[in-house]
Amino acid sequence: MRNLEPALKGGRLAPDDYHKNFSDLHPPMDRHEAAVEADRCYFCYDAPCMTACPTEIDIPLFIRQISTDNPLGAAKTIFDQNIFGGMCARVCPTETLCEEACVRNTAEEKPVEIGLLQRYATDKAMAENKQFYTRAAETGKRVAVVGAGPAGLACAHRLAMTGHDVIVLEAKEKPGGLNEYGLAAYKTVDDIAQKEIAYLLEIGGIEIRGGQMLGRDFTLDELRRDYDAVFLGLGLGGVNALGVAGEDLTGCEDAVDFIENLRQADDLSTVSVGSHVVVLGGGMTAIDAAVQSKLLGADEVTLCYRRGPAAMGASKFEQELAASRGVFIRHHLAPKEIIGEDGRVSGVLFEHTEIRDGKLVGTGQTGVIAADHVLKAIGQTFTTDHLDGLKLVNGRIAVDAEGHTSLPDVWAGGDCIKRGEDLTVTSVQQGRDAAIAINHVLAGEAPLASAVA
């Protein structure tokens, strides 16, 4: 076994490189890049990206407004379905989901970057602070979100423009959730979650309470005791064990953890990284943590997963940015055990895998990759804990089609229901249908029961 560096230490790299590094991974369009981009659209009659689009944003006009120089237009289309528009631009897996769509895109066309188009109609917006919307009356009604990322604060803004108080519970210190503490930082420069919870809080009637935990600070029963109606936008607070021998060795550590700690360091040089880093997983967390150990300055990264490429969770987008940035991406590895000396891990042990008879299976051949540094990223768990009277559905919160649970004046949206694809962008949809309904309920509009038995 090579012999790596006995410890986990920052600063592998000259500071300028740090800054490169971690640039925006897609800078920006200029306007005259905007207008002839946006000129590409055939705006197809039957919008086959906009029915691709979990918030149904009608992208044929805001693109059609970009093309008439009217960006701001564009960002009101936008943020009319999705108030999150900006980082989703910026997030979204646009490969597979409103670009995949576009009828340009065919072997011998690329579709039309409708990500990078509305990120631009949307940091017009934000930059010079344009805000479409305001409350309507006051209602008198109050209403609780617990957790303040894309879902919860969707859900707080479309209440807050119908005129209802909202009081958002947030346990960590700061707002954001998955935009704030888990997304890579090379997709996410100058601080735009932060920036995007500021624009969004311009609408007024919100009021985020941080440091606050649900079973700790408060009860479910007391929400519904002291507010009119409770949204539930809870992450997923657990990470999934290997259950292999040497995961508390020194060195071996949560992905999510790892990724929290760099987009809250204040110098990426101060971010400890291994010379050799081992991913375990084959999702969007194990590429993120992947190419960003690379970009921290580890002499060599391996992404390991257990099945065939065509499995992984990550998209084939990320699976290449990932391969370009130097990472090896080995699959059909089980691990078996994380290997360790004098306390540290050394390297991780693997089972080589194949498919048989539609079913994964060891084929007994074993080998080991040399690591000081293994990621864990194989997935993460809803803490069902302090739910007490909710109905629950494979371990999340069973929900109707407008988020409604079986508690009448309980919605909740996000991670926590296990609805769709785990995206800022499904969050986001979720949390403003959930509004729209708790609205009409507190207007009288409907009834005040439950469709969740």
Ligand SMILES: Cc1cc2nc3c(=O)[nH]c(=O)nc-3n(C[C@H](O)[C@H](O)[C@H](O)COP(=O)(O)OP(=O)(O)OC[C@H]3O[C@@H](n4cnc5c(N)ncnc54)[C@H](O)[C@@H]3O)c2cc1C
The other form holds:
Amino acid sequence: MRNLEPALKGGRLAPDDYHKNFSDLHPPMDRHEAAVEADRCYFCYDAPCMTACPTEIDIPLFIRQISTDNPLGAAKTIFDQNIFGGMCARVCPTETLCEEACVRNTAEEKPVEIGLLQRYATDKAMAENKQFYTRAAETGKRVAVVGAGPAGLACAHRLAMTGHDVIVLEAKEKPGGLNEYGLAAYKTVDDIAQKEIAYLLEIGGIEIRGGQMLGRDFTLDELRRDYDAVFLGLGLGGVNALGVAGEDLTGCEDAVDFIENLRQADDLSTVSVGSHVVVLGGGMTAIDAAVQSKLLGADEVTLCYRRGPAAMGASKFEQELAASRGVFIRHHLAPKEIIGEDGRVSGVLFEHTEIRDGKLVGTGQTGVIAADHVLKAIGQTFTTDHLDGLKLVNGRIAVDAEGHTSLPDVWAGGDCIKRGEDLTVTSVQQGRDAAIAINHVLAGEAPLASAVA
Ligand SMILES: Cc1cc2nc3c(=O)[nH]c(=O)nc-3n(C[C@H](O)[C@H](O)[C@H](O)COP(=O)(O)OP(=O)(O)OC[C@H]3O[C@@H](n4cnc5c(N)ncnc54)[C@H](O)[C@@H]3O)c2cc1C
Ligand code: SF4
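Compare with the form predicted on its own: the form predicted together with this ligand:
Let us now look at the entire complex, which starts with that chain.
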């Protein structure tokens, strides 16, 4: 919960600057630009980009459809595999996925801009509300999906396509999970998260109930009793504690809370930010928190990571993006204490680190970076409460290759399982594939025993 002093304040920028700073990271392509870019594709047989995409979109086919001026056909090719193709086009780290694998990605050339082409096609379909899917004949089966993030909603959409009735139970008031509450504001302009959900719900057969929390409003046992199958797309509800003195000082908060507040603000000038911000962490959340602090008008933003650049979870592109927005990235600094005055953050005491015999160790040399705002982005954790009877592995829900948990009628996917990277596109793939597996079981085509003992 945010409870920050006036020193962390909003309104650091002129009103127009908010709009300018938080406009689209990559502006969309127009028809001509899309045609020119599509022409760069070699339409490879056995295209490596397809294998690199977790949802295995037929990329050469959709790019060929764009090159023949058939963007709606291209959108269908994308949605067939990934109903969140619009959001993924904006937020996928393409530089480590499809575009990294593109054969044109060489020292002399840049890869085909697959993400932007995907956006061109999906934006057109959504703008025209072109619907490609109808429901199969109703099966009379009811499936409960817990969590309305990309995993839960991708699962719900595929289940609805196959004729099942889906009830999505979501703890928050708005659906979308981190699409709505977590992704960077400059990647998700124009309320795209809610527009995309409205688009996919048009299929029918999906009811979303907000303000419904597993463990508070219902139990897993009750869902298993009342529904034919259950899918858990719970995401990661917790955050790691820093474990140093001063974490409770005013002005020190979790980066995910800061970002959620920013994403939900109707007026960005009301979002409080310090003048000197220190962000702790090296992943996507740390980069997003740092960049958005700077864009909100902080004078100085320093992102401190305890290891070197190669170990950072954030991709090279993201690190460069932060640097280009004026974020100062410092490596090999481990926080030892959040320092305060009168109950408020005034700085962070760091110890320099190095790798010795393959291990990260402190050098004993310390220093202080002055700060009035500290954002902790040192990783999220899965909240394992209220999951009685479910086997866990490495602190997340254990599943087999099809997302089947240790309970015969319960599946799971997205960040709450440990498979692949914690990304939007991976969550969509896992939700979709679990729905296909659930459908097989409900049709009596697969055994009810899970491979997870
Ligand atoms: C700050 C930040 C930036 C990110 N940026 C990117 C990016 O640029 N690109 C990218 O690909 N990925 C990014 N990610 C990762 C991506 O957002 C996640 O991998 C993805 O959203 C996971 O989807 P999910 O459906 O598993 O979980 P979530 O999106 O977390 O959704 C889970 C849903 O379950 C609900 N829920 C939780 N517990 C309960 C309960 N007990 N009862 C009912 N409902 C419950 C939650 O309220 C939530 O709506 C980012 C993550 C963060 C934190
Ligand atoms: S979903 Fe993401 S990884 Fe897959 S093709 Fe689209 S942008 Fe690339």
